[in-house]
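Single chain ahead, by itself, as structure tokens, in the form predicted on its own.
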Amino acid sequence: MDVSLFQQIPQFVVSGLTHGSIYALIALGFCMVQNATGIVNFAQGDFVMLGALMAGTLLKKLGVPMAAALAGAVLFGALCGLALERGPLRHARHRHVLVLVMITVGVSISVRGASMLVWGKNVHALPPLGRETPIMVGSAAIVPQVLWIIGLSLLILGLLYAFYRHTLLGKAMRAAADNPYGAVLMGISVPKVTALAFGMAGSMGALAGTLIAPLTSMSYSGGLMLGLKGFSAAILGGYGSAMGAVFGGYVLGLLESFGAGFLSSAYKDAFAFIILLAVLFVRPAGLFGSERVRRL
């Protein structure tokens, strides 16, 4: 192995954990919707884009302080997720699941078109949280934004774990996901729980967008690729498994980073789909998923 390449391994790990944190947040949004409704929400990536662009608007156009702008963008993402569930999906809830999936595809295309009209085709950047001067840890140069991404992502993932395990509302969401008919008999309002799942998925996507935009910028179509990578991470971990989504996100981020470093960065975006195809061929249920497979 080339010595200079070997010395860059810590940098590959940092880069992989950074992007893996973003993929994990997006993949969790996919899992929340899957567990609540049994469908794939292909508009999840657009929540990422909307969060980043809305944060930029609040910060630069309206002069809102950074923390309030980020909180407002996350709230906007939650409202978008809620609107998707309360709007077209709620009205078509008795249709076949494939129809519901196609509705999310249509919403995704519509959102991207509307976003292009509102924000234009230019790429928008967000200022980083903190300084831009990198911190040297061994041979790895770490910008403070990377620490914010990894730290905030781990904090949110930990809070979500505590929410699902130790709160009545979290347990109600798990019960509704496991057996909606049984949950109704227990007095749980499945429609409200489903709406909450969409709101949380939207906020997860928007948070991911606000965190990654200072490093990669964002355009009206930028959420598409991130959404597909988050979907690949969810499939890798086992679709519907929250633990699998987090694990899949970090594994995908690390594989991408090492693949780009040892092979070529030109193929970086292809790794996610190669992994997705490999998992579908070898283990369709994913690493943490149930062996039960339902054909649509």
The other form holds:
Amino acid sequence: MDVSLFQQIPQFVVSGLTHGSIYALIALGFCMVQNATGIVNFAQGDFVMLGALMAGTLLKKLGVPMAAALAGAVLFGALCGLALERGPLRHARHRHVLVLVMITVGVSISVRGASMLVWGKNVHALPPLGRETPIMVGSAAIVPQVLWIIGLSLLILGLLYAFYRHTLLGKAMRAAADNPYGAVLMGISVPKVTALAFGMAGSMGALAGTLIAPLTSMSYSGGLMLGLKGFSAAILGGYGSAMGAVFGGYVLGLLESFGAGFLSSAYKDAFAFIILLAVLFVRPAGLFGSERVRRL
Amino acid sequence: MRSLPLVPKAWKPLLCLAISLGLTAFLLPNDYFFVLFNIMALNALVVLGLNLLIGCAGQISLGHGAFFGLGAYSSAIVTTQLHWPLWAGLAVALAVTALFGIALAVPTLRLEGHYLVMATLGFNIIVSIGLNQMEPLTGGPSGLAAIPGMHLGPWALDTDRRFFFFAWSVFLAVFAGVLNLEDSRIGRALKAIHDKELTARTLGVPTPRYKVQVFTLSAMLAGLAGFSYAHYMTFISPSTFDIFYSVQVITMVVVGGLGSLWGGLAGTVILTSLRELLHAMEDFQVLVYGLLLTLSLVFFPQGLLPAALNAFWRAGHRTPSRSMSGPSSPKDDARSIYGSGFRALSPSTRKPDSSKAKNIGETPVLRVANLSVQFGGLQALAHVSFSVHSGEIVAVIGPNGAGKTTLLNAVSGLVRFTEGHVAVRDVDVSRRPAHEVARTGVGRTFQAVQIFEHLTVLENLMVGMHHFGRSRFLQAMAHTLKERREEKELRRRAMELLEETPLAALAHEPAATLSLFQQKLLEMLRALAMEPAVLLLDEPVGGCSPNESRALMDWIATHQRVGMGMVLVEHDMNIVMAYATRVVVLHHGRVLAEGAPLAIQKDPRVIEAYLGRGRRGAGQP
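Next up, the form predicted together with the partner chain. The previous block was the form predicted on its own.
To see the whole picture, the full complex is given below, headed by that same chain.
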């Protein structure tokens, strides 16, 4: 028993990194919205679900080629993010943060309800990218999709890093997040930057959905759990820190995969939330975040 | 009627509700409607708890489904598997929900609002998974059956009709209690916390404890509802207590109006009935709840029901809005302060030092020793020492960024200091939480005025008197005679304080309608209401006209005669020179000079700090 468990360690690592990449993408979406508006976007998980289901529809019902279906799904996610910001959130923008957060909860539930009507209650699958036959590395079997997931997410993370550090627009977004009033004075259009953040968060979520769906399949209610795990990852890394979100995503993925393997697979889904509560208990600023000073 | 315990001030609508419920019982045609009403009563209990949490403490929980479930399961488990009596089941249900409530609240309530939303949501998921997976204990996904039915002593509440009376009586009693709580010293403090938490702390309100208590109370109400549900249905399964239930009750709260207790009841009635109507088209249920939640938050933030009532009201009467007809202009107030016996000599004609020195006491009311504050790598304050004697006004001056406000924050317990001691009336308050420092005798005002805008002028003052009261949550809910007497006394004292000020006529106006000058006055009155040993004034006349400034300062200075010590942070040198008995000059977080105003004015080091040294110093960073 023990020996076989130890033999599975490489498998756990691969699985942890795979899910970790997905959590990292979702956590980044949370992070972007947090930095642009200071609110937690509960609908982030539903972008994931919408991306996966939309890609499936484009691929199977409309016969669009794979790459175009993925691009379409990502675009759809971006539009959904924009719609959320342009619609209910912009309409209520002067309300208390808590009300805005609850609006995203309401949107999340509505999206879930609407998706149930559109796509039904069944589970939908997506064909994987590349071949289906696993590659054996030592004792671990790696499905090509896993490599796609890890590779694509690392690429996106790298691009984002470059975007935030080295482009004017990226710097404007960071400035608007840091001090919206100051950003306005510098001629940055905060509403545009906010909309862009939501659009990017939406596409990031949709991408995560299209990447994970071939492995786990997706249903109308699947976004909730993924979204919350992404949030846990963001909290773990330090809420609002992009580096932290990525790191938190991978740590959470690995913890979850090892926890399920060594402790109990029945409670696999609970680990993320136990970690979430533990972080909030012990170090609310997360691993990378800094304690925010409240001012009068 | 109003003198009886447990009877709230607004007993008439409550009585109407009770009577109409009693009549309803005879009008309901069949058991199906009784079931609907019974579920409604239990939902209403959960919503009541949530509303208390939101309306008073400004926190939202998305995990009340879990508390509902914990209450149901813990009682069901001990009564079926251990064969404990029903009352023990109730006790266990309340204890379990209270324990989980505290465990969840203590760490998360330190954080800002939306963390609690996430933490409670995560908690709800963990509980759902636990209920599904712990099969030996909970029966797993197929649930627990054969739970003993509800009974009150020898009376079995085994029919839907009998349970109707039980459930609604419990609800009405709890409702009365929560209405009482809202209308008490604790309720005021909770509203103050919702409005401006840090300010409430500096007035002696133990905010962390209250927040934990209100969250625990709210969790226990859900637990009570869960207990009743389990023994009413005699069968429970985990799917009843998942996140969707939490979302449903939140939607009820939102539709009824966040924090409005009566609105919450209406929201419960509407949405519980809606759920039954939607039963036929179950697939639409999720969408409808989601849209209701979103739309009412976006378009009717005060709730669908209050919005409808407002529209109805406006159609009926066309009255001018309240803010238009309210307070007089600030100039009049300045004059009325002069006219009401507060007039002192104008600064130019008074002889500062001789008149001021008289009443200064022997022992210091505030002693700051060797105080250092560090923000990361920045040394904001370094080894600051000074003391304030009773009857003394010590001005703290210094260029911007010298650390004046940081000093006040450190003294009042809002900023942690790395080194040093602060003693109030010889009691060491170093590193004590802000509310304890306040209770020891430190009152303060803020650079940017901090009043509780949702409370009336009188209520603002009564928050300042919070630490004089003794009644706690349970006494407040029961509205005991003692609590009532205390409340009356606090009210009388607050009125007395208001009497000779221009705010007397505005006692029952919402504080948000006051002018800046009036708000400054109210903030000072509120600090005085604490009867502090030392009063910290952070730019008390900033933003006021010269006339207003003098009026305000003359009036506040009268309090030094009764032995209060004051720390005055002010930029206006005329004010400092006219009113201070001593001046402490801060520069780069250090005490540069200390002494009588006239001496400070001539001190070359002070002049240098303010105006610079000329060419030689200019080149240095």
